[in-house]
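A lone chain, given as structure tokens: the form predicted alone.
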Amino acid sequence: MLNTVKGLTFDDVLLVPGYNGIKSRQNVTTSVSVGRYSFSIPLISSNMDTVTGTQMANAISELGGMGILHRFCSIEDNVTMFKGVHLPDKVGISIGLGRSGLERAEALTKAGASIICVDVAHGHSKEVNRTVRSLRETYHDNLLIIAGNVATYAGADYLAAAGADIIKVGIGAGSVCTTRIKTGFGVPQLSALQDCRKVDRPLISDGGIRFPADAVKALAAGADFVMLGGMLSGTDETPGEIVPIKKANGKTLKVKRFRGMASREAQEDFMGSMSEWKTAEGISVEVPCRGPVKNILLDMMGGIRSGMTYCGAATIKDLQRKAQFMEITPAGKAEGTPHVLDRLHVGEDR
């Protein structure tokens, strides 16, 4: 017999409203502090090559969040990207593992970077531990080290023991990730956060965010930050060319490329080819151009602030302390979405 536990994600639950003594949602505080670093909003742009380059990093950091530059380029190009940021203390860089990762870290710290994300698909591994330990031993407390990804208490604790300051949580929840259907492994994001929050480290919820409500639930479940990838795709600030596509009706749709970093396309671009012993764990898609990223970020923060007042939370820590989750049925989920057209359609049938 299988020894199983139930895993829950964002659509499986609602937050139960509670007493609110806050006069206005403008009065809540969404800031997050980690050591000497402070961010006025808990949003991070994903370190994907179709999401965060210099423009995106500047846009989100100037609104108070954190941008993490992708690493899928030469070290020299990475340094150039970082030198273009306006707020170095609000922008992180990414590295891989081993000697090449440490060489990238050395070049970027010399350029002024002090936030480093050790970024791999499966962070509960010896090589990630070694890389985090090497960074900590070399740079001591001069770096803010983010490490991931993990989805369990054991994985989060392992990275914390290695010296990580922030743990990135999420296995297979991303919108262009196929890890779960290729490998069968993963933990639904809400359950992953609730397990990892047992570790005394700030958490980044990475993956599965489609609406402001998902971000509110992630924060309530224990995340200190929410990482956005698909939600920011196609915006003006994302890297990549705008491509016009002619539709069947004769109209032209402008699109941008958005892809998982474990997709075949990404692997072929940066590795030359995909090894025969590997499989792609991501996909590549074209998404419609969506205008300035500021509009999406402001909408996200409006939802987060409003969500905090529904349980009278003045801070994110208050939200985590006061939050009460209720598991819901599919009918309960459907009830909470706009359904006026369904009602009108039923009326027409009558």
Contents of the next structure:
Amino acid sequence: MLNTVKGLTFDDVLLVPGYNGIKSRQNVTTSVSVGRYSFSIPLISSNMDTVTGTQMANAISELGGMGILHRFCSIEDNVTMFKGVHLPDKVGISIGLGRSGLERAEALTKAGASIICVDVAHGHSKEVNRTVRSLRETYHDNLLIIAGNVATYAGADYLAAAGADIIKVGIGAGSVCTTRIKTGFGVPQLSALQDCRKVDRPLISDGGIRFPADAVKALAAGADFVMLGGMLSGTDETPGEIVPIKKANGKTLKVKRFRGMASREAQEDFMGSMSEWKTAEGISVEVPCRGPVKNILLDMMGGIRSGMTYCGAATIKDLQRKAQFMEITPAGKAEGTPHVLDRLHVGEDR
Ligand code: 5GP
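Condition change, the form predicted alone to the form predicted in complex with guanosine-5'-monophosphate (5GP):
Let us now look at the entire complex, which starts with that chain.
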């Protein structure tokens, strides 16, 4: 007999409205503090090579969030990227494991970085523990250490015990991720957050955010921050070339590349080739260019502020305390997405 538990994600639930005593959604506070670091918006740009370079890090940190620079380049290039950031206390850099990760951390901390993200696909592992411990021993409390990714309380607790200040949660929810269909592993994101929130550390919900509502639900379920990859892809501030492609109707569409860091393409670019014993756990796509990232971040924040007032939450902690989730059916989900055109279409057929 299979012994299973149920896992829920964003589309499985809605938040139930509650009494609101807040005059305007302008009056809610969306800030998050961790130690001496403070962010006025709980948004983080993903450390993917088609999302966060210097420009994205500057754009999101200047709006009050955090940018995490990707690590898919030489240490020297990473240092150059970091030297271009305007708000060093709001920009982190990601590192891999072991000696090469620690060397990257050393070079970047020398350049003034104090937020380091130890980031691998499966963070509940001995090597991540070793790297986090080593950073803590070397830099003591002078470093804000983010570690992940995990999707269970056991994983989050393990990284907290190793010395992580913030735990990054999310296995297999990403928009260009194929881990779940390649390996069968993962935890639906809301259930992952609800499990991980039992650990006494701030959480980053990483992966699967497609609408502002997903961010509200992630925060309500226990995340202190949400990390965005696909939502920010194709914006002016992402690294990468703009490529014009001619469409069948003669119009030109401008696109940019967006790819999973475990895609074949990314692995071939950074390691020369993908080993035969591996399978890609991500895909690579072209996305339409979408203009300045600020528009997307402001829309996201508009949804978060509004969402907070639907249950009278003045702060994100308040949102977490007051949130009441309701599990919904596919009909409930359909009802909540624009459907006027479906109805008109049926009308025309008659
Ligand atoms: P998104 O916001 O696009 O839904 O998710 C972004 C997150 O997907 C990243 O921050 C990272 O955790 C995850 N991710 C990025 N590339 C890959 C990949 O190739 N494979 C997997 N499994 N996850 C990825």
